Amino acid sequence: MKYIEEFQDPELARRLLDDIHATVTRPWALMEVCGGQTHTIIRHGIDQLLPDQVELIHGPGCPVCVTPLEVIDKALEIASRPDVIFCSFGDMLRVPGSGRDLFQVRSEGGDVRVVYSPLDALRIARQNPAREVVFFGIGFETTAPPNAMTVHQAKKLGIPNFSLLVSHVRVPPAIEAIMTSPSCRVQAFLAAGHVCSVMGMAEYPELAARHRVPIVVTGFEPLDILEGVRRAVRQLERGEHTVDNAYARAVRPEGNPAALAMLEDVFEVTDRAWRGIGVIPDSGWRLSARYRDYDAEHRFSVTDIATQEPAECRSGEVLQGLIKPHECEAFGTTCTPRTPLGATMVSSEGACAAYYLYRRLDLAPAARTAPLEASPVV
């Protein structure tokens, strides 16, 4: 398949690895801020092939994982109402709230439906004018434009029974929060290529210059990851700190103008809580005043729900790169894909799920005696 098989060539991977080994002279810590990149790294053992001096830290790049607990509880409250059809992508159904998840709401009679596009939810709203239809709009800059377009269409077509429960987050403020944390060890970033394909690269040069960190826009296949690491290590060894586009086949510096225009029309920047991390200023979006009537939080009066993370779940430390998943005492024992304590074990992009799927027999001695289980399919 074009643009995939070419970026999985083992001989080219060996050449890139040889270059990295020849370049590095001292320890460096790089953070990828994308769950898809994390899974590529763990699935292909890229972190084990790199020189010992190069550490890959898994950052808060999984959109499901960073959705805060109070937003999950708001979704559960709305989905439990008899007049509501609650629509979501499948990976949100097993994310635990304070006491249950959306699967349990559905088993108790709630009308919870898996859809593959927000436009599917809008179609359901048109077909069911007597019921409220809510779409769970979560994610980074990649999923925000189609959600924005759907709200725009709802307003344009006059579909009043559709609303959006919004929990969108933005990557650059998260990088700022990571770099200003007292516990930060990150010396370079692999930026998510799909985010930059939407937003462009304009927000990154100031971050790179102020914090003196290289930021390399990186793709998702094994050779993409290795090339991103190679470019980041070269900058670090030379004392440079610039923004470098290693994913030029998909990313233009200006991003996607049509998507940016839709985001500017429908959303406005706001402070946003990240699960396990806390509130990061200007790190999210909410519906602008023009589209506020389509905001499910206000429509269903769930703005005042407050929650507290379970103490035994260390997903917040995983998301901040402070620990690796297998360093959590619950990993592979009380926390598995079937009995998750946190979203990082549920999502297909979660770091804990990646380690469980590809590394648990090597890294979690307690899990070796447990029966093997497949991740649940929604």
Second form
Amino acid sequence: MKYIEEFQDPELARRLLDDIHATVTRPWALMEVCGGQTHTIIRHGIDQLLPDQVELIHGPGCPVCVTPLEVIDKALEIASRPDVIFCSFGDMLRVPGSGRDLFQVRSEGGDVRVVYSPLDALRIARQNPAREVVFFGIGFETTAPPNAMTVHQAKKLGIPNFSLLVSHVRVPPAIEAIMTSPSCRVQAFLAAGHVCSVMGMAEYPELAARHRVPIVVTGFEPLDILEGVRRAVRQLERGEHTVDNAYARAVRPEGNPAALAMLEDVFEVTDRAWRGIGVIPDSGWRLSARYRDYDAEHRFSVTDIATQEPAECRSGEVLQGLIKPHECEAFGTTCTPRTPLGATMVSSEGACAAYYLYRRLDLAPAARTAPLEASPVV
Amino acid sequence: MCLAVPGRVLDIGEKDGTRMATVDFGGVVKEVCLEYLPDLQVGEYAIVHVGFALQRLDEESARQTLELFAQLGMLQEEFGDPWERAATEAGVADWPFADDIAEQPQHAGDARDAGDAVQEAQQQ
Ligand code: SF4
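Could you give the coordinates for the form predicted together with its partner chain, as opposed to the form predicted on its own above?
Every chain and every other molecule in the complex is listed next, the one we just looked at coming first.
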């Protein structure tokens, strides 16, 4: 346990780890849903500190990674139009579409701007009434309420030149899809804490009961992850499968009612394609009929764009926890953060990027066949 | 963008009929929408995601998280210049874009302020 001194409270970390080591008697596979959690795990070598029997499988919770290629292509198409100011979060700049990315569109003269908040995009729309301003609305339940509020504001303030390119996704249907897959190995979930800050925990008891799977709402800091794992392992060892909140400082069971009401007003549930995975029923949001005028796909007639994803990228399997990033042939060879084949390599929250950043020693192809647990943390 | 960062409310006002606040994230100050936490008060902490306060947080947890994020360079990642980062990742030399040069002083100033503030926060 060489790296434990790097924890914020090494003493507490040691106690949590000791408890996990003392509790576990059999192999268990836990999935952390959120990409932020994956990064904490790899960055702090948490997977190395856990008993060999506890395996962490990385889940699909990176919004940048799961945005389908065809949505990126729609964004690129819209962003290339001379009458458009295209606004996006910085994470999307280098996500590859078919052949290029937003960064390239910008260097070819497209007016692509990075904003910190969707409200910044709305401000740009007011300042540029003669141009069309489009905001790239991707993300999970944490990002959807801010984007919903922005569309609501656009309507309330009568700003006609603003629209949203929407590709929002929801976590519970993804959990459902993972659990019903025949190759599923997941026995417990560490649910994404900030998603639950908004949504609360109401959607989980039914999932936990039906699939007999413990769901522990977990935060993002190293100690949060250890505590989430500890509670999940305890449930597994006892044969329990309940919903537990290990992130009570930021998650209330009812979530954020104001945000939930806004989501209900602006969006409606729809089927959504996830990059590398395919369509998951009811797993996304689109603008509800009241706000359809603000839908960029219709405004710019890009609804028909459909794209084939590159065959060599195995991000779909990575996102479902079926393989680890370094098991992909392209990992570190034809696919690097500089020349990413898939979004899981380009996103700062993507599992492939995490492995590339923090496990550089694994890049030698020979070392890649070694079991994951044996590899050093860099 | 996944990152939700705790911040402390400095002051509260209204803009276009919306409750807004200025919020301090370990030295970086940003405008934040309070519509989803309407009873948040000056001096309180909240988890903020893409410019929206989403849930209240106690001071102790907020400080610990900010300290950790600063140590790990995550505040720089969140508030630094995304174009610069994208250019580095892409390995391109033609940054800044030629037509940005007019905007440059403003732009560089912003980036420097955010960078300095993050560094200060890291030193504290
Ligand atoms: S390493 Fe690259 S090609 Fe392989 S799954 Fe990850 S993103 Fe796709």
